[in-house]
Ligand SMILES: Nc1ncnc2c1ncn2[C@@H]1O[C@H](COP(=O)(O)OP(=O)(O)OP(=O)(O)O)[C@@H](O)[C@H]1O
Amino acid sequence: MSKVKISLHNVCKAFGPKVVLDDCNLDIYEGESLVILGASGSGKSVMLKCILGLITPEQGSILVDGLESVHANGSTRVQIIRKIGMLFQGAALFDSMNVADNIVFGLKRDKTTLMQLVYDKLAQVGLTKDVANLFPSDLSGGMQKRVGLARAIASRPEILFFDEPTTGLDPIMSDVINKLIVSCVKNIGATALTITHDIASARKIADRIAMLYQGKIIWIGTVKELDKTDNPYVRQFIQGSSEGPIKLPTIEES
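Now the structure: this chain alone, the form being predicted alone.
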């Protein structure tokens, strides 16, 4: 068994009376691609933000390579952040920067080396060199996602986070992005954590899949085990059924 790369232990996070993470426990192993499934509002993004240190849980421990992320600051926070690359849900490119500057944002190397890095990363995500001089407004949604992925892998991070990577894309482009994620993760040997509600994407990119419901990981297993599970919550979710044990949010909760 590979070593644990990221570990969440009894993590709790609430916003006022609404409990989002409730004694949440999860281990993510080095080199694996783990997908977190869950309905909108289930706490997937909150979990990601807690690992990144953007949100502080009220209780629990989050270890990244043995470093405690909760309340980390200074050099420890920098150590953790430098390990991570992220593809945001909306790509989150800087509108005022061209593609090249977006990809190498935050990296410090000489200009020639940076441009070669840009071309290499564009090639990895299936884009040509001429895209480097374009601006985000010149790109389609799928191209923006590819550039966002190029930026995420530019520093060869040990950990990659993907936040709803196929949201807003048509099925064909979604499949393109899924295949790029698999190839890029494999190429740099990263540990990957993806949050999504897209079952098709999960099947494509996951080594293991976990389901988050009411603040807890209620099931975890391989893609093959997903198809065979008799867990009623997982079955309802993957079948997309409105009938089952999963409670639909009320108007007040949504």
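Rigid core here is just the name for the largest C-alpha set that superposes within 1.5 Å across the two forms. Residue numbers count along the first chain shown, from 1. Note that the structure is a prediction, hence the values are computed from the model and not measured. First, how it differs from the form predicted in complex with this ligand.
- Considering the motion between these two forms, the entry in D198, K83, G142, V182 that lies on the hinge linking the two rigid parts is K83.
- When the larger part is held fixed by C-alpha superposition, the smaller rigid part is turned by 12 degrees between these two forms.
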The other form holds:
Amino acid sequence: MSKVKISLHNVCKAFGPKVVLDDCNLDIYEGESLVILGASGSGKSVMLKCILGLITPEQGSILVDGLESVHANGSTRVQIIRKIGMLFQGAALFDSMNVADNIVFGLKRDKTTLMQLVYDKLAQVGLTKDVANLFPSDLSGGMQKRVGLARAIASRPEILFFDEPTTGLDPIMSDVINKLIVSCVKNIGATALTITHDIASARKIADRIAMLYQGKIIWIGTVKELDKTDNPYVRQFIQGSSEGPIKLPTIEES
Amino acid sequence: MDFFIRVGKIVLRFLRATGRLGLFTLQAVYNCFTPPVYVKQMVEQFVEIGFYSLPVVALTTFFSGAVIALQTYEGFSQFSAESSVALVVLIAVLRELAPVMAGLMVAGRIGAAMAAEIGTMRVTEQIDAMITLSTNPFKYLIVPRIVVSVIILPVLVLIGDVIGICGGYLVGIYKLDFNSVSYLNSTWTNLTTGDITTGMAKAAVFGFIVALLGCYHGYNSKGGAQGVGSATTNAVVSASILILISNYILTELFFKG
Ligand SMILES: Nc1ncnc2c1ncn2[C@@H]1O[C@H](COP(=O)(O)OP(=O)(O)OP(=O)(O)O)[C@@H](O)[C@H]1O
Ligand SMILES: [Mg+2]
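Got the form predicted alone; could you also share the form predicted in complex with this ligand?
Okay, now the whole complex, with that chain kicking things off.
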């Protein structure tokens, strides 16, 4: 395997008494597409935000290209952030700006180049040119997600984080987005970290799949290994069964 | 014992909030003096804060000047009412009413808008998104608001000065039957640059307070719509209180002699 791009080492994060990440370890290699699975509320989004430095973990170390991200500030912080493009779970589009300004936010080129970039990115996420002048509030949830995706890849970052990129999209559009993610990894050589609940989509885009449970990565392997594993947690998750070792705090329990 | 624990908790919370605001202030001011500068954001804020605040500032200062003329006439009617009313209107408007009224009005209009806008951006992760797009939210969102407020409030107050004096003048002429020429004359002879500049200096301080607290409460808002709502309220209330307190302190400093 090639070199390690992002490495989490003993990362712990708690909100008050609630422990979210508990001694979490994970290595992501350069140019691979890693998918993270995990129950709702298990801390997948928190993990991405810790790597970005938006949330500071209490303990542990996170290396991005050898740079320590925890407590980094000044130029190190800028260097790390520049490498990463992020699609937020809720799209997080700037609602005071139109779609075009959202997509090229923070980029400094001349106007025609930027407009061309906007149209290219819109086409890549399956949106037409006339969307460019609309405001985020005029878009459907799925369209907002795709504009967020276009914004994340616009600066061609080396590392891409996608927080549930296909949630809220129809199956055909999901496939378009899956192919886009694969092409970012294969053609541009980006390293992608995707969170998804959609197992079918995970199979299509992942080189490796990791499962987060109770603050730890409890399983990691390729798609082939996923089908053969006898890890009961993973089996339960991919079968989508409520029977198994993963207990959700439902009525019966309390 | 219970009482002391409770008081201690309140004191600690107050100290923590003060410390946090202090750090925020330092960070904001530091970012004011380091590049890059977002000119487009500045211009937008000039229009939003300066231009659109004109009507409220004009209305409030007009009626403040008018009411002062009415009230002082009562007190001075036996003596040389004309020149005294003109003098009192002039001093009251220039030194106190125009800056304080403009400050409070802008706190209600602009401070609330800043807290709501930045607060919404915080709770919908737009600020996080901005950071991941290599843009410092302090420079992009907060610095333009603070800089423009500090510059524009003195200008608003200068306009408010003129309108407030007009308010007093109109009441004097049409209600109290003063002689127009001698009223204007005594206004003119009593006019000092000191009164104008101290009023404008106060306004700059008030502008800083309004923008700082609006941004601070918005930037640190939590939760959803409710969090943004209380951030807005806190921004207006805290800015108004601080304006009145600092107005007293500044008055002591400026007019001690
Ligand atoms: N800012 C915060 N303050 C307090 N608790 C938080 C905060 N952010 C996240 N949490 C908690 O951390 C836990 C993990 O949240 P996270 O958003 O990472 O879940 P997730 O795995 O992304 O779930 P989903 O699949 O539903 O998006 C949740 O229980 C949540 O309540
Ligand atoms: Mg999430």
